[in-house]
Structure formats: C-alpha cells, structure tokens
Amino acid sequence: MSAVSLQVDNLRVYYRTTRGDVKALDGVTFEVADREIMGLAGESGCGKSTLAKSLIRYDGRMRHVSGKALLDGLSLPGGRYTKVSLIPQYAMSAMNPTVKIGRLIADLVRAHGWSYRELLPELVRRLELVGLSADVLNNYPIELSGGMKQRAVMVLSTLLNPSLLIADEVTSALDVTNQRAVAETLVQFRDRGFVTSMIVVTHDISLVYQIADTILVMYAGKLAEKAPAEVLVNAPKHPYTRLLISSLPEVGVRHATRKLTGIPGRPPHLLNPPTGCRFRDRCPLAYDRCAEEPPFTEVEPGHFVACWKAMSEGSPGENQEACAAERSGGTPW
C-alpha cells in the first residue's frame, strides 16, 4: 500500500458574509497517496476550490471551523510553503507583466531561501522538458502565447520539488491541443518525481480521467463519491455522479442519437444549506431515508460514496439504469 502524503479529517471552512457564514466546505474527509494523481470534480461553487485554498493559506473571508489537514505529518495551511504549491486558475495571468520572466522566478526562489544561481541548471532542463527555451527568461509574459505561459507557471510551481501541487482549473482558457498538453505535463511531472502528489481541480471529468489515478466528486461543500478513475466513470454508484457523467458527451456519438441533457434544478445555497443529504432535492432516486445525512463511506476497495441508496440497495449497474431511467423517460444511458 503507498504511503499517505496528504490527509484531511473532518475540514469545515466557511465564508464569512453579513447575512452569516457560508458553509462552502462542510466536513470533508479523504486522503491522498504517494504518486496519487487526484481529480477534484464538480459544479461551480461545490467547494472545490475552497477546499484547494484551505491547504495553502486562509484569506480574510475564510474561517476554519473544524478538522485538520496534515501533509506528511506537518499541519496545513502552515510556513512550509515549499511542501506545497499551485498553479492558480488564470495562471497565464498570474505573472507581473512588466517584469521579465527569468526576474520573476529569481525573485521568487530567493524568498523561499534558494540560490537562483545554483538552481539555473535544473530551470533550464525543466522548461526544455516542457518545450521552451532558456531564451524565455528573458522574455516578458507578454511576449509568450497563453501556452507557453501555462508551461512557465508548471515549471516555476514545482522547480522546489513540493510534496503536494495543487493545480485550479489550469485547463479552462486553453484551446483544445494545449490542454492536452498542459495535461500530459503534469503527468510527467508526478513521473520524473518533480511532485509527490498531485490535485487537479477541474469541472471536466473527461479531461481528469486521461491523466487521474483517482477522482473526489463534491456537491454542495460535501463529499459525494471517491473512486479510481476507470471505476467512478465507468461504474459510478451515486446519482449526481451518474447525471453529471450522463451530460457529457460521448466520443463517436452524434448528438441526434443520443441527446444531452443537464441536471434539473439548483443546488441548495450554502448559507444555510438544507438538512440530510444535500442532492436529495435534485435526485431522481431520493426517498425517506434522505432526510438523514449519509456517511461518506467506503463501499468497495477504494470505492467512498455518501449515499444510503448506493449503501443499501441494488448493485451499481441496477440503480445506474433507475436513475437514467428517470432522467430520460425510460431509456438508461
């Protein structure tokens, strides 16, 4: 079994507002192992990019209710800012445009207690590794296409080696062939041993599910299911994983024969978010037990859901096909 590098238990973070506090991560418990590529999914404002802040620093809005996170041993967020680092959503705009690339990272390493000097080698053969030359050290941002800069912000987050990167949504302003890219690139990153763990935060399951070894799905500040990526995308057992799935599309089926289709309805507002399950309101196979809110419990090896259908009744396949049935009028998906 691989050693754990990150464990979080019971986190509850919430936003600080003048009507209360937001309930945007609402006792969270899983881990991350060593090697371990893990895909974060879901909707906007289902936490998941909260829960991406708590392991690095809290801002002014955020207060930590409960729980803890440690990162091989060490509690987070905390000082030791080269035991993890991210790759913020926007990354091609993260970088000062009026100061040349090669300053920037030097101003950085040295503030982490490093020698840009002796580190100059190892930048050099990371950004050749990535497709760029030493020539744009020299550069202004710029001077670079969106591509090239999300390569440059991949190497400066982990040229210290971090024993955890979190990486927000670094796909969402790339066209199609940059993002396989930038995807391919973190693999090789975990490989090459430049992370030890990794957290891809995305809302596209599709594209975590080429590079993840494992995908946590939230709703709504919860916890819905954690499973190896083959299984959660192939086999998933709780419905707002299966309807989430259902509307993406399918390579090599047009449209015509098979229609996408969103999930009804909203999620619940977290300021003052309903009782037992949270998806209860959205879900086609709720009923009385619902009103209590599920466990987030392991069901199969590896294989955590916070569901009491999932946990009680039927095999994945039969309460699959319940649900594709309600949502497409009798036909499963």
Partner chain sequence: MHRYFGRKTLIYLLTFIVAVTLNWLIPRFMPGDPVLRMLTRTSVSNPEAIAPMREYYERVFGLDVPLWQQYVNYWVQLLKGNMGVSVWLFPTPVTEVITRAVPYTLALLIPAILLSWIAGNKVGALAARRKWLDNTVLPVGYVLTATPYMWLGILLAWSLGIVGGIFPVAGGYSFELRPEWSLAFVGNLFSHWFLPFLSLFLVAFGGWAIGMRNLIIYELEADYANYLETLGAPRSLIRRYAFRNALLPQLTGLALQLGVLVAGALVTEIVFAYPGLGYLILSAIQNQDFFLLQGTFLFVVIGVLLANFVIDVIYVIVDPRVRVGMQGAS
The other form holds:
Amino acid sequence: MSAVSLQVDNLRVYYRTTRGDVKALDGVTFEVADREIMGLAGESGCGKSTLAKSLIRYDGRMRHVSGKALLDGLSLPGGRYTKVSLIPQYAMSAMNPTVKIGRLIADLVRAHGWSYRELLPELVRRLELVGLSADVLNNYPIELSGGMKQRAVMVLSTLLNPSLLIADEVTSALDVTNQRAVAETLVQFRDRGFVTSMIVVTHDISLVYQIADTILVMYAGKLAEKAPAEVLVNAPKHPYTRLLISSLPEVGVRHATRKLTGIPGRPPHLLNPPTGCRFRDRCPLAYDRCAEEPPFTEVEPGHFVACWKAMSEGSPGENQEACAAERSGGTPW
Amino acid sequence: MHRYFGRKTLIYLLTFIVAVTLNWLIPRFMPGDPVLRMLTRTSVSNPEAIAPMREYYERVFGLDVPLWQQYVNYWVQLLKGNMGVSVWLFPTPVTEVITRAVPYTLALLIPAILLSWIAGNKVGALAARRKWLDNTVLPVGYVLTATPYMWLGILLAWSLGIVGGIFPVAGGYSFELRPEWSLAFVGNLFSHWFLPFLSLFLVAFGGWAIGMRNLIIYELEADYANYLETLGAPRSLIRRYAFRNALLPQLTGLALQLGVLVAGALVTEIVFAYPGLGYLILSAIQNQDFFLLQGTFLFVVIGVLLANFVIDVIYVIVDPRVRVGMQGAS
Amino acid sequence: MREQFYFAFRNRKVVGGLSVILGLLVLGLVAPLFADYGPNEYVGPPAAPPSGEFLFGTTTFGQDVFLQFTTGLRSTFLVGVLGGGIAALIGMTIGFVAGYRGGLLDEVLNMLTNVVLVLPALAVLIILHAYLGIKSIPAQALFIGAFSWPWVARAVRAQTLSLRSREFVDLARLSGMGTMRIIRREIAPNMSSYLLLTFILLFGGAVLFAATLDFIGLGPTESVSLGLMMNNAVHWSALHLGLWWWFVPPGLGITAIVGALYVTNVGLDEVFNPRLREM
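Next block: the form predicted in complex with its partner chain, after the form predicted on its own:
Whole complex next, starting from this chain.
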C-alpha cells in the first residue's frame, strides 16, 4: 500500500454512565492508507460507531482515555469538514427542513471561510455527477426523494475534498437499487479525488465487500481482524469473522434485520468486560491460552488478526477448505 | 393551498355556528319559563327596560312558532347585527356597547400577546444556552404560568398601584378627563393601561419562555443540528437554525393559547375595572344583562376565530414545509 | 414499574412537587376539622392582621381567612381532580376511538375536536355558568371538563395511530377482541405514563379555570373557594384597605398547587423518558 493517511494508535474511548465507564473502544491500533476504502464491520454495540465518532466529534458522554488518532499529522478529532467529514446514517433528515439546500450549503461553507460563489460551479458539477440538477439548490429538503436527499448529502459532505470520509451505515435506510448506486458513488468519489481515503461503517459485510479495499472487523470494543476485502471474506482467520461470514444472508437481505443465529450467546457487557479474549465465551475453538488477551498481529502481509488459534494455525489452504465447508452448511469444528 | 384554507375555513365556520347555537340553546335550558324568569330578574335592576326586552324576546324567542323557526329567527336577527338592547346601559344597543369596549381589550391583548411572545422566545432561547440563566428562567417561568391572571393583577395593583402609588389601579383613564388627542390624555391612558398590560404580559411570558427553552433543546438534538455540528458549523449557525425552527411550533402554540389569553385579558380587566369586554361581562352578570353577555360572547368567539385565521396565514408564509406540501397537493 | 418508582423518588422535581401538593392537600383536609365555626361565620374582630388566634387574619367582616383558605383548598383539589378527570376521560375516549377506528368516524371526531379546540373555553363557561347558575363543585367540574379535552384527544389520537399497527394489537384483533377491549387492554396500558402526565396538566388547567370563574362570581354559590375569596377581597376593597392577608393566600395557594403540578409533570417526564433522565 501507499503512504499512510490515518494512523490510530492504542485508542481508548469510554462512555461515562452512572454505573461506571462503558469501555466501548478499548485500545485499537490500525492504519488506513491513502486512497484506501476500509470497511468497518461488526455487530451493533461492537464499538464501530464509537470509533467513527471518536475520529470526528466526541459527544458529551465520551471520554478519551488513551491513545491517539493522526490524520496526515493532524490529531483527531479536528479539522471537521475540511479534513474529516461524515455521511451520516440519518442522511434523510440531515438537512435543516426549513432552509433551502443551496442556502444551507452557503451558510456552511462560509462558516469555514470559503466563498459560496467560487465553489458554486464545482458544486453544480458534482451534483450533476450524482444525477441531481442544479435546481435542487433552490429546493427545500422535503421536495426531494429519499435517494435524492442521500446524494445531496454525499455531495455536501465531500464538497471541500476532505482527507478522510466516514460513511456511517449510509445504505441501511435505502432499497437495494439505491444501495448499489450509493456504494458506486462512494468509489467514484475516491477515484476522482474528492476524498483521499474512506471508512465505510456497516453491519453488512456483503455490501462493503463490493467497494472496500480492506475490511476491519470489530468485536466488543476491540479489533478482531483486518485484511484485504477479498482475503477477509474468502479466507478469514478469526473465528468470529468466520461465523460472521458464514451467517451472511443472501444478497439483498440486510444483516441488521437478522440475528446472528449461528453464534450462541451474546457479546459481553462492556461495563466490566472479561479479561483475555472477549470472544472466548462464544468461541467454539476457545482453549486455555484465550484467558490471556491475544494481540492484534500481522500474520500475513496486510492481514492482522487477534486470535491465538489463528496465529498458531497451519497454512491458509486449510483455512480455505474450512471456510468452504462452513458456507456449504457443514460445521468445521 | 385551497384545500388547506378550505378546511380551516370550514372549521372556523362550524365553530361559529356552534357558538351561535349554544348561545341560542343555553337560555332554553334554564328551568321554568325563560322569558318570565329573565324579565323578573331584570325588573329588579332596570324597570324601564322591560318593554323593549319583552318585545325582543317575543321576536327572538317567538315562543308560539316551532323550534326550528325560532332558531332561524335568531340567526336572521343576528345577521342583521341586532343583538338586542343593553339593559344595563338602556337604551343603547348591545352592538354599540360592545364596539365601544373592544378597542380597550384589543389595546391590552395585542401588545401583551405580541410582546410576551417575542420576549418569551428570546429569553427562552437564551436560557437554553446558558446554565445560570436556565436555572433562573425555568423556575420563574413555571411560577408565572401557574399564576392565575387575576391574582398577579391584584398583586400588581396593590404593590405598584396602591402601596407604591406609581400607577392608577382602576378605569381606562381618569374620570375627570375627557377623551381627546392631547399629550396629557394619552399619557393618562397609558398609565391606566400599563398595569393590566404588565400582568397579562408576565403570565404569558412565562409560558412562552419555557416552551421555547424546551423546543430549542429538542431542536439541538435533531439530526440536522448533529450533522451541522459534525461538519464543524459554528454554534451560532446551529442556534440560528434551531431558533427559527422552534418558532414554528411556538406559533401553533400561540393559536392554541389564544382562548386562554383572551380569558386572561377578561379577568385582568375585571381586576383593574378596565373598560373592555371583560368589564362588560362582569357588569352584564351583575346587572342580569343577558343580551350584553351573549353579545360579548359572540364577539369574543369571532375575535378568536379571526386571530386563528391570521396565524394560519402567517404559518403558511413562514413554514416552507406546509407551503411546499400544499403546492404538491393542489 | 418498580424501577420507575425508584427513579421517581430520586427525582427532585417529582419529590418537591408532590410534597407541595400533598402538604396542601393534608392542610385542606385536616385544618378545617379543628374549627368549631364555619368559614363564612363572623367570628373575630373585623380586618384583623395575622395573629396567633387567626393565623391569616380576618376579613372586613371578621371571617377567619385561614379557615376560608383551608376550606377553599378542598374545593380546589376537588374541582381539579374531577374537572381534570372528566376532561381526561372525554379526551382519551375520543382520541382512542378516532385513532383506532379511523375512517368517517375519525373525520367527524376530528372536526369536533378542532371546533372545541378553537372555541374559547372560558367564554363558553361564563355563558353556561351565568345562565344555569352552577351550584355545586361537581357541576362546575363537569362543565370545565366538557370544554378542556380537545388537545388531549388530539395527542391521544396521534399516539393511538402509531400503536394501532403494532404487532400485539394485530394479534389482539386477530384473536377476535372487540374495539373497546383492545383499546382498554392493549393500547391504553402502553400509553399509561403519557396519560398520567396528561391528567396532571388537565388537573392544573381545571384549577385555573375554576379559580377564574369563581373570581368573576360565577362559581358554586354554596361553597368556599380560593377564587371566591379573591373575588370578595377585591369586591370589599381589601386592596385599598391594605388587607393583604385576605388576597395573598388564595392566589398563592393556587399558584403553588398549579406550579407544583407542572414541576411534577416535568419530573415524571424525566422518569418515564430515560433519555431525559441521563442529562
């Protein structure tokens, strides 16, 4: 991979509650390269949203405990909109309903010291690129369809060419056709240099697989596995990733609507997480060593995993077979 | 657009019909012979009014004709502008008595409503921003909205009027003056107006301030505020948007509160013997002047309906969602 | 439910508001029992300021203001509970039925709601009271309730609409439950916290309405009320005579009760909405 864009180092962010700290993000370390689209996957409550937030803006209850995140040398959170930007999950309601879209964009870019008039030609060009006419600038959000609002927000979020774009569950509110279109637009934005690199947060590995260069899987506030998309889906090493992949529904059915029926038990409570590997209680492969916390190690170039078993396991070939067996319905264990 | 206003107009028209019907119906529920009963009540307070009253009753109640015709007759008289003759101020027609009082009520209500709404919204929005202000505005606001209008009026009249001696506490102007456009008279008018205005203003102000504070907090949690924050928009921009959006429900609230505000004005006038509609109501009750009472009631209803309509029009102008929705519909 | 009680008793607004309400209620219930004369009897020296013998002083006629005040509290609570209860009953019934049944019935009820909503309630109440000469508090409460329900109907209708399509309601419908039964057994319990908050606001509203009517002199003639005390005080020139102890307590009592109700309402809202609780 080329130069490193985002560098996250041992980042810990807890939520303050009346009953104590919820350790939603408990020491994560990874890198995102220039022009890399990284998928960030995991069940809800695994810490992926916290990770996304801690790169943009801490909310009132979040507390930075340790570690740092650097984007091109800039410490995050910082440089909102100009350096780091977000396409939110709630794109449908992200725009102020009582202000015309053009007015909203003008207010926003002016607040960042840009001239709306100078940006206007580029803005119109990008709107047309996503299939919107310049007329939408004269519309109120209510006059646009859901898909149109989504695309307008995508253009708005990336207008100042941020180095890092975080797309948070951007497709979860859309139908299948729009999901594909949005995914392709994201890739296009990267290819045209509107954004340098991208983190796509999602429940849905099957969708992120289509556009991401790499996929990072989180479990219970920790990183489980990161690998090139192709490798992660076809030859996962972490038992949790394997189960996640094996329980993938057919194309089009969204993951969020289904429970992970294949994995008995629930993720641990992050108020007082267990020591050692956090997946231990649900893991069919767990053994003595798992009482000790597994490090997030590079087992192959570009393939990181936090699992004792995976680290000591044999050749990738075996893995592939195991996976194939899994996907055909058999149990490899 | 047509649909929206059509529906609203239908509601207001229906309300008016209901009000008139109630007005016609209620005397009929009085036990015994209503005419006789009212005449005997009246004879005590104003003997010379009996003849015209009997005449009016016969025309309006028309007790020999069938009920539906009585009802129609009532409407006919009403639409001619005939609400009968005041017993209390015999022989002035009720309509005239009322039109003389209306300016006073409007002079109290309109500034009190507008200023309390504007000031309440401003202060409420500020309170949502500053903790220390919030800690004062909230309790004060709750105490003010919980205060009965007349009690605040009584307290102000007593403290600033009687004990303090700063303001007069009764009447629309000093009775030794004659109405004229002189500085002295207008000043006198103003000093009589101020305390009733202030008590109306204060009670309403508390409600608006609390409402705005809660709405702003709610707006600041809305998705668009979150998104703007994420995109590094300055707080001032987000606050501006939130304030603007919160004004819309406050406008709806204004329409809903109109009845309560009018009621507040009526009792405040009673406290200060201010010569508006409220004072008329009290006099009508004390003098058993039922024509005047019913006439005032209809005037109040018409006023509230008109004000509601004005607010509807303003709402369409300021809320693009309603406007756009209507364009799509028609 | 137990959890909600737990949070309710830890919420300062709820505890403070309820203490004021209960304190005044107990005062109203108990204090008059110790008087061996009626609230309207002339028992003391006229226009006496507060003293050990007459805690709140006496009126120009020598009536015991404290006794009038505490007796008036009873009326206030009675009219609040009854008036608020009746308004809640009407508003909820109309809201539930309109929201659940939909169709033409909904249209008609909706129109009715809108009409009563824009009708200035106090003006109607004045006419009603003036003609019919309300004698008892329950009658007054009935009329107040009959004209202060519309916003409840609106809100309940909206909530019912959203509950109507939920699974458990579908299930009840499929199992052949009747409309009223579904509303009573399935929908209302799911809105119980909201309904409680609504009742509290209606309670406060009814108290203010009654006080206003009593003040104009249209209240029940056979009982003592806080509004009537203010009416008498103004009528017999308590302001000019400086008898502040005659008109301050009744207004203060109403403000305290209504204010405490509002504060309790806000506190309970925090208890029922965990999202607000965290802040």
